[in-house]
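Taking the form predicted alone, here's one chain by itself in C-alpha cells.
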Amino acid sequence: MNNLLLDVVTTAGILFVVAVGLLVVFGVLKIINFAHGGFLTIGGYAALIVTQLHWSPWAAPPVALILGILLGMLVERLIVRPLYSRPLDAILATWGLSIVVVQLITIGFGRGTEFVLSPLQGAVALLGTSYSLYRLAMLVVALVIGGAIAGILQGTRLGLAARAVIMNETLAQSLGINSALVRFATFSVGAGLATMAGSLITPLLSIDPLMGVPWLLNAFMLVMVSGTSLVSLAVASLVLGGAQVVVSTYGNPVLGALTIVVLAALLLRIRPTGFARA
C-alpha cells in the first residue's frame, strides 16, 4: 500500500512536469500547442545526445531547456505569430509541426528504441518500502518548477504582464503592455519547459520518435480540466494520475493508459470548468 501511495504521488509530479509547459502557453496564448509532443520528443533526444557524448546526465535538462527555448522562439516568430487571429489554424499548424518533428527525428535517428542514463540511480528506504530515488526526485522537480512559475507570475514585471494578458489582453494593451512580446516570451518558455520535461522523463522509459504522442494526449486532457491554474493542474495530476496508477495496478495497464482521457472527458461533461474555479 505504501508503494502504491508513492506511485500515485510521484506519477502526479511527473504528469505536472509534462503538462505545465502546455498550460503556460494555453493560459496566455489561448491556443493548445499540439507541437508540445514534438518538443517533448526533442527533449528526449537531447538527453540521448548528452548520453552519447558521455556528458554528465545532469547536463541533459539544462541543454534541453535552452534548446527548447531557442526552437520555441523560432516557431513562435515564423509559424504561430501570424495565426494568433486564427486559433484553429494555429492549432492545426502546431499539429503539423509535431508530425514534421517526428519525421525529422526518424530520418536522423531511425525508428529504433534508445535509452539514456539516469542522473540518480538506485532506491531509498521510505515508508517501509524501497522506492526509486529518481521518481522521488521528479516530485521535487515538479514542486520546484511549480514554485518558480508561480514566483515569476507573482513577483516579476513579466509575470504581471502575463497575468494582465491572461485576464484581458485588450485592456492590457491599452495600459501599454506589449502583448506580442508577452506571447513571444510565453511560447518560448513553454517550449523550453516541454523539452526539459522530455529530457527528465527519459530515464524512466525508452526513447523513440513517437514517445511524445501519449504524453501529449494526457497533458492535453489535464490542461482542459485545469484551465489556466497551476493549483488546478496539480490537483488534476494527483487525482487523475492517481486513478491511472490504481487502474494499472489492480486492473489492466492498457485500460490504465486510457484512464486520464476517459475520466477527464467525463469530468468535463459533468463540470465544464473541470478542477478550475467556475
The other form holds:
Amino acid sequence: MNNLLLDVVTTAGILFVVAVGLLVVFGVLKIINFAHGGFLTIGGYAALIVTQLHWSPWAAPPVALILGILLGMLVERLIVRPLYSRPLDAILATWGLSIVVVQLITIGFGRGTEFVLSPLQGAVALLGTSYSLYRLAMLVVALVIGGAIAGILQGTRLGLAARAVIMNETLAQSLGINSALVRFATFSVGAGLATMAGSLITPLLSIDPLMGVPWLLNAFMLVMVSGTSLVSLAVASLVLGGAQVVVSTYGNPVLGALTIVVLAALLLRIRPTGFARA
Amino acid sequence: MAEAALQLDGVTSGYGEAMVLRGVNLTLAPGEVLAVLGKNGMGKSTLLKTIMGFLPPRDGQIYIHGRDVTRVAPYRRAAQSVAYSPQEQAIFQDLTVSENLRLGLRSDRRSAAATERVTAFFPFLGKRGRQPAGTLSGGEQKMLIMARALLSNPRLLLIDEISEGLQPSVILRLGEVLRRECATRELTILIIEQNVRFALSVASRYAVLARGEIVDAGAVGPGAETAIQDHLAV
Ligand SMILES: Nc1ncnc2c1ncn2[C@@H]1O[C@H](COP(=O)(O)OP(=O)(O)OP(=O)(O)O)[C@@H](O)[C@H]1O
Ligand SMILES: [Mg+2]
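Switch from the form predicted alone, shown above, to the form predicted in complex with its partner chain and output its structure.
Time for the whole complex; same chain goes first.
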C-alpha cells in the first residue's frame, strides 16, 4: 500500500517535470508547442552523449537545459515568431519540427534503443518499504522546479511582466513591456525545461528516437486540463498520474498508459476548464 | 519653435478595408491639453490606438516629442514617456492593486516615492494594495487606472473616456488631479470624452471628430461648449 502511495506521488512528480515546459509556453505564447516531444527526445540523447563521453551522470540535466535553451532561442526566432499572427500555423510548424527532430536523431544515432546510468542508484527504506532513490529524487526535482517558476512569477519584475503578458498582452505593451522579448525568453526556458526533463527521465526508461511521443501526449492532456496554472498542473499530475498508477498496478500496464489521455478527455467533456479555476 | 509633444500628419488608419480615420492632422504643443469629442463610433478610440501603434497607419506620419514613431512598436512608444489609458480592459483584473501600480512604473527602483505621491491623490489605493484589482468597484478601477498612468511621470498622457459611469464627485476629483499634474510639471494630455463639461474643465483646446475627420477645433472658452454640443446633437 505504501509502495503504491510512493508510486503515485513520484509519478506525479515525473509528469509535472515533463509537462511544465509545455505549460509555461502555452501560458505566455498561447500555443501548444508540439516540438516539446522533440525537445524531450533531444534531452534524452544529450544524456546519452554525456554518458558516452564518460562525464558524470550529474552533468546530463544541466547540459540538456543549456542545449534546450539555445535551441529554443533559435526555434522561437526562426519558426515561432514569424508565425506570431497565425497561431494555428505556428502550432503546425512546431509539429513539423518534431518530425524533423525524430528524423535527424534517427540519422545521427540510428533506430536502436540505448540506456544511460542513473546518477542515483539503489533504494532507501521509507514508510516501511524499500523505494527507488531516483524516483524519490524526481519528486524533489518537481518541487524545486515548480517552486523556482512560482518564485520567479510572483517575486520578480520579470515574472510580473510575464503574468501581465499572459493576462492582457496589449495592455502590457502599452505599459512599456516588450512582450516579444517575454515570449522569446519564455519559449527558450520552456524548451530548456523540456530537454532537461528528457534527460531526467532517461535513467527510468530506454532512449530511442520516438521516446518523446507518449510523454508529449500525456503532457498535452495534462496542460489541456490545467490551463495556465502551475497549481492545477500539480493537481492534475497527482490525480491523473495516480489513476495511471492504479490502473497499471491492478489492471494492466497497456491500459495504464492510456489512462491519462482517456480520463483527461472525459474530464474536459464534463468540465471544460478541467482542474483550472473556472 | 519647440518641437511638438504629439504631431499627426495626414494619418489614415482603420480595420481591414474600412478606413476609420482619414487624413487626420493634429499638433499638441508641450503642456497643452486637447479634448477630442465626437459621437459614438466616429473613431476616437481608433485615434488613440493609432497613436500608440496598435493600428499601423495606412498613410501619414506620427511624431512624439519630435521623433517619427510611425513604424515604432507600441512598447517603445510607451517607453518614450507616454501613458495610455484605454477605454476597455484597462486593468489587469487578476493582479492586485499594487501589482497594477507597479506595472505603471518602468522599474521597481525609486518606486516608493512615486507611489506615495500618486496614492496621495487616491488614498484608498494605499490601503487596498493586496486586493485583486478586478474586485474594485467601477469607479475605484478608474482611479487605479489614472494613478497607474501618472506613476510613470509621463510627458504625454492619452486618456480614453475615463469618466464613463462615474459619480459626479469622482469626476470632479479626476479633473482636479489632472489640473494639478499639469500645473506642477510639463504634461501634455489628449483626453477623449463624452462628458463635454468635464473635458472642457481640463482642456485648453478641443477638436471634434466626425466620420474620421476633424470637423471643428478651437480654444476652450465661452461658446466652446455650445459649438461642441451642436456637433454631438443627433
Ligand atoms: N477591432 C475592430 N475591427 C473592426 N472595426 C472596428 C474595430 N474597432 C472599432 N471598429 C469600428 O471603427 C469605428 C470607430 O470605432 P471607435 O472605437 O474608434 O469609435 P469611438 O469614437 O471610440 O466610439 P465610442 O464613443 O463608442 O467609444 C466603429 O465603426 C467601429 O465599429
Ligand atoms: Mg471609444
